[in-house]
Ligand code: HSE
Amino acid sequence: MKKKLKLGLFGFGCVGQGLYHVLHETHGVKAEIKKICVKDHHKQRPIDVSFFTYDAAEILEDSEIDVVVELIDDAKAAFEIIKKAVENGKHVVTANKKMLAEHLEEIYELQKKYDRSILYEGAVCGSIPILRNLEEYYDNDMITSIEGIFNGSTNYILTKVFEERKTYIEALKAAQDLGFAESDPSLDVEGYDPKFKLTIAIAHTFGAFVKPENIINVGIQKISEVDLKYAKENDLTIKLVARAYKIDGSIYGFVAPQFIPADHMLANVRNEYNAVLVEGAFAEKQVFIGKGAGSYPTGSAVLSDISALTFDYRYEYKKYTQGDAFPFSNEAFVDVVISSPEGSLITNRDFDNFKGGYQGKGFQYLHGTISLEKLKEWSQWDDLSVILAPTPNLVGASQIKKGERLSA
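For the form predicted together with ligand HSE, pop in the coordinates of just this one chain.
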């Protein structure tokens, strides 16, 4: 029988309190919180003050503490904490997506060097157990794509705007009040948060460590009334989709809003729910759906990692160690629909393959194929909204060069 794990917790915000709650409601997990390190001396705390310290060393230097659970906001400070923790012989559980995405390769090396586990299921799509499935279940299946809704706040906002006709500002405020949004909500609405999660997922799906700055992210902040109208008239909805594919010797990945047909698997994934679609050579399409944000759902994923440590679990990064990862590339093309005021600078000649469009009431919609670089560029223009077409037809540049597509 294993001894009870002693936990040192950093941060006691939304997820920290969720973990405290689920840990006390669950009976099977042999773990208890010994200390919680927080920053703010003046904040009222919902549990006994004797749990709290303001000195990180009280946890990091305590030889009785087996596991550091890192749940703070600051990615830089979080990396220092987890480095020190493994150097001091502790295992780590973290849900810090930004920190993980920025340092994933170093985190892999740290685990090998100090022979300790760093687990982070709660960092990718909240309660959905995707990382352990990618590591264990899909070990021998050749995954060709992973895509889905990787951010709860934006899905909540889009649901409220579409279904309840709330304004964008009202819906964002509600997502913040419910504890779904990041402290800096631009990370959610501009697509950075799902990009960080995608970066982590790519390592466990395809064995590639990609720097998040190399992955293109387009957010939902420029979606307009005109886009909502287009969606409603065409029996579509809009979702912020993170996706990565293996095509023709390269890995492609990016985050962008997409028009989703009513019969698509993602169409009915609403509010703060996330979904991950995995496609493998043998298993074919599978979909995971669960709450992607919120105190208890994320707390439950963190608890599951703590529980995994009681049987010495460690990610093996099998796809990486197998050594046949494809390079990451942005040289691909997708189909988009753009909306802009009539007379804007973009015309059908700016598309690599123009597929149609119409003008009316001061607005124009244009539909066609563009490069990912152009998607990035256009997404930064004022008065222009770029949304992936219902069927985005992602193709790698090498296929185009073979004349398989744009010559149509």
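May I ask for the structure of the form predicted on its own now, the form predicted together with ligand HSE having been displayed?
The following holds one chain only.
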């Protein structure tokens, strides 16, 4: 039976205000906010000042508060808040993907030790209910891959660049003006935000706790005008894609921009929308699409977790507890297209399998297969853009004999 919950909220920014509004506009969730903890004493608030406190203990040590909702930017402080909350017998709802990615295995252990729930649907792809589906719908399916557009900010930027012919700088500013990108956009455009989300998704998809620093992330900040020209001439678009696969007993996962054919389902996912593609042995391929950024979409996902707590819901981490966990590896190969000024240090001999290329107007394009470690290395070079080929063709190292060069 549903019970009415009293909430203590940390943070009242974009998502916090979104949660406040959706909670007060719905009639299906039995919950009320008792107190909101914020840092800035002087900031004007859109609701009565009696709701606010500047002392975390007023929430963490209040025996009437059942659930702590953590919606702040500081990952280190967020972890201390949720740790103290569960130690004090409270359930937690959070949307802090960086904190979760860095501490997910500890969070799993905290839930077991204190018999409390920590839910975080809003941390992965905004309004898309992907974690609950992975836990409940796909719990007995043998999932082979999860991939998609996990970051609304970069998807908005790339949409504006392709459809409205804005420059990267113009599109980034538009995303910042709408609140889709931060004043420091590096977490989004360099691929860290989707990497944190992929880290969380891997735990619920494959039962593996992976440290985010072990997942390679390549961003969109080096995509050049010649890359855009190449895409348009070949009926392609570019999307920042997060992906994880299970191949021959190992898990591979990384984030990188990819040339997407016009007839691919991701090509039509526009603006701040996210998309998640899940493929399993039984359910086969399914697609989830929804807004991945914004006050109300993420607020609604947080509210769904609060609603689930009225029924005593908790993640069971079924893939992990069933003993289905597989090791994570970066020993794989993938097809890429690189662009660089003519005369750069990259030649066809640097590929494990060179497939072709051309030079013109001071630039060169080279297409071929490289290792994920080389993908990471090349993505850090100046004047070099690395984008996955339209068909990336990921190959696990176990499929290649030791010392053998990939053949065409």
